[in-house]
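Next up: just one chain, as structure tokens, the form predicted on its own.
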Amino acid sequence: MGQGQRVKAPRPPIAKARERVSPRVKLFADSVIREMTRLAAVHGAINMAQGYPDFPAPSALKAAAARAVKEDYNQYEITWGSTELRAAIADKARRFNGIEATGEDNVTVTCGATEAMVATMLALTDSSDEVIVPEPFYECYIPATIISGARVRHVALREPDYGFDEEELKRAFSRKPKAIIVNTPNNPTGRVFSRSELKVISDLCSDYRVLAITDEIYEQIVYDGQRHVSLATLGDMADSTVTISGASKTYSVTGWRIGYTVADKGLTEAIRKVHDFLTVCAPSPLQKAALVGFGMDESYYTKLTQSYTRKRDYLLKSLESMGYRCLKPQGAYYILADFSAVWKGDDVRFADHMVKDGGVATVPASSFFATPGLGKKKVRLAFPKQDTTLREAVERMRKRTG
């Protein structure tokens, strides 16, 4: 080797590359729901894992999206949402939720409700804060909290009906957390929290000056005369609540990624700053199309509820006839099914067996819990599917568990 020549350093192996990954990323796992979707594709299974419809979106929304593309709505929108869409969301918040809001001061349009959650957590919490996350929980809440630097404190939603214990909740609030995440209608349990239950939370938030971050994405999908109540309408919570929702579930457009937050002007200004540097803006032509959804008349929502009620009742009855024990959901479009009477292994093995050998993808329920051992005898099934899809899924499951 000649004088002055440098020895070329070998490329670092994968193990060394992983050492460069931020420690916070190591604190949460990949999405189990999305992993089950990938396995469904590999094994040709019916995807009852991920909560998206396999039927068309309303034709009026599709036509509006196509028209927006043809009319060249191709460029950036106002970062926090088009003026028209924010006004429509504020009007919907007043009419349906009972939340006084304006598009100018209180609404931020985001790339789906998940981005709304992450932007809110980044804007309003940091490493000195603790956030209460009831358990079981939708899987994005933990990464959102960790990414913001905050610490998670769980309180249990207890079987059989997944209500909370008031004394446990009071103890959690006594630690003076910065915020609590409330999800109603609840994923994965299907629980719709009553006004009196939410009043307990609102009173504690007021007493301890705690922010509430509410995920209300399933607000229009409720059953059996249940009523959705927005926490922001109780007591003095209007100034202390970030209400998160979107178009995904109500209008069967989960891939359009149109979510939003409704909050006090000061909170909204902070959320908009973070949102701007996360995603800039939600897709411009789809914001145009979402306007049509928010302008739907009441008959649309009535038919939506009727359709999902029928699907829920069919799947519930079918599962119970096979020996599964199920909680009847009050809202959203998932069923938690206890398989202990038909399968002796745990939830991960059951889900693996069912997707590979049974041709149906489910979600192992332990992925919705942080406490070891919980959810080990249950799986979650999503039922926003065509009737033919549901019947075929039931027949496949019957062959493997009947």
The other form holds:
Amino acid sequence: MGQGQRVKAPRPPIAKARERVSPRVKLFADSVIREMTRLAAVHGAINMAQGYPDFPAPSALKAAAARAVKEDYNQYEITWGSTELRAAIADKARRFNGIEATGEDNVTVTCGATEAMVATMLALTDSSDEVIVPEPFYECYIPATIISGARVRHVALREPDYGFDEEELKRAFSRKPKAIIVNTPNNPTGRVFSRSELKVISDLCSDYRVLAITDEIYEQIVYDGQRHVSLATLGDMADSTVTISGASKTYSVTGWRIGYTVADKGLTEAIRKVHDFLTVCAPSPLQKAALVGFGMDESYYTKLTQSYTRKRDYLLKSLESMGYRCLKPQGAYYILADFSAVWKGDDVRFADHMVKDGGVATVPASSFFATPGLGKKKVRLAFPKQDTTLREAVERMRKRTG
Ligand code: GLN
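Mind sharing the form predicted together with glutamine? What's above is the form predicted on its own.
Up next: the whole complex, starting with the chain shown before.
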């Protein structure tokens, strides 16, 4: 070592560094879904774990994104979203969801629905609050609640059809929570809540003055002639609902991170404030391109549903023929498959075996539950995949368990 060179202090062991981590962060785990994606890459497995398409996005959207970059639309956008995109989202909210909204007062464009959820929680809840999260749940609701300091209270969505028990829900409301998270079409169960089920929730929200935060990201992926109903349109929920959705699933652009909230003006102001300091704005060229998506005509959505219906039916039939027990999804693009007839271990071992030796990545279902012991005999499979990918995944699973 030459003169004058400083001796580097040895790095503190990882355990020491962990002591510095905020206790809040220790309360939630890494995303299991995204961990399975990493494992899929390491083992060369087909990724049926994370819900994203392996087929191209619509070419009109891709061309618009390329054009926006070329035309130097590359700087910050207005924090809460470009004027034209907010106007398009408000228009879509009125036409499709039946929610009265303006881009000026009610819409905030975020970096995906996940940021919308975190920004909403941070803006509207704090440490004295409880938030009802139906279980099973999409995993981001838990960190979103914990990061904002609030406490999670679960109510069960029960098999066989993952409906809720009204009395149990009432008991949870009687504790005067601040908010309830409602996800329909539901991830991971595929449940689409009916108008009358949502009316039960909206009545309770009105009676107990509870906010509803809805995750409607799969609103355009609903099967067998069912209709998606937005909670914000029921009773007097217009002022007490934050409706979250985005471009990811509808336009097959999950990596673009274009999500949004639609909410009352006062709530929107608070959400915008938080969003501003979390991410400043969603990617500006992609906001331009997403606009093309919101301009698609009816035939696009009809084709989307038809295509996902075929994929759902194929995967469902294939899994059932191998001995898995599944609930037919009414919406979204996941199947929860019970493997107890074909495999003896638990879900984590099954998923581990399947990704390492079977060449297919799935999500162990226990990660969608907080109650110990639940989900232990199921895995979730995502089917927004090309037909060839689905066929290959089915063949690989058949070799292992069929
Ligand atoms: N919603 C997708 C899923 O459940 C994943 C979204 C994400 O990873 N941000 O797989």
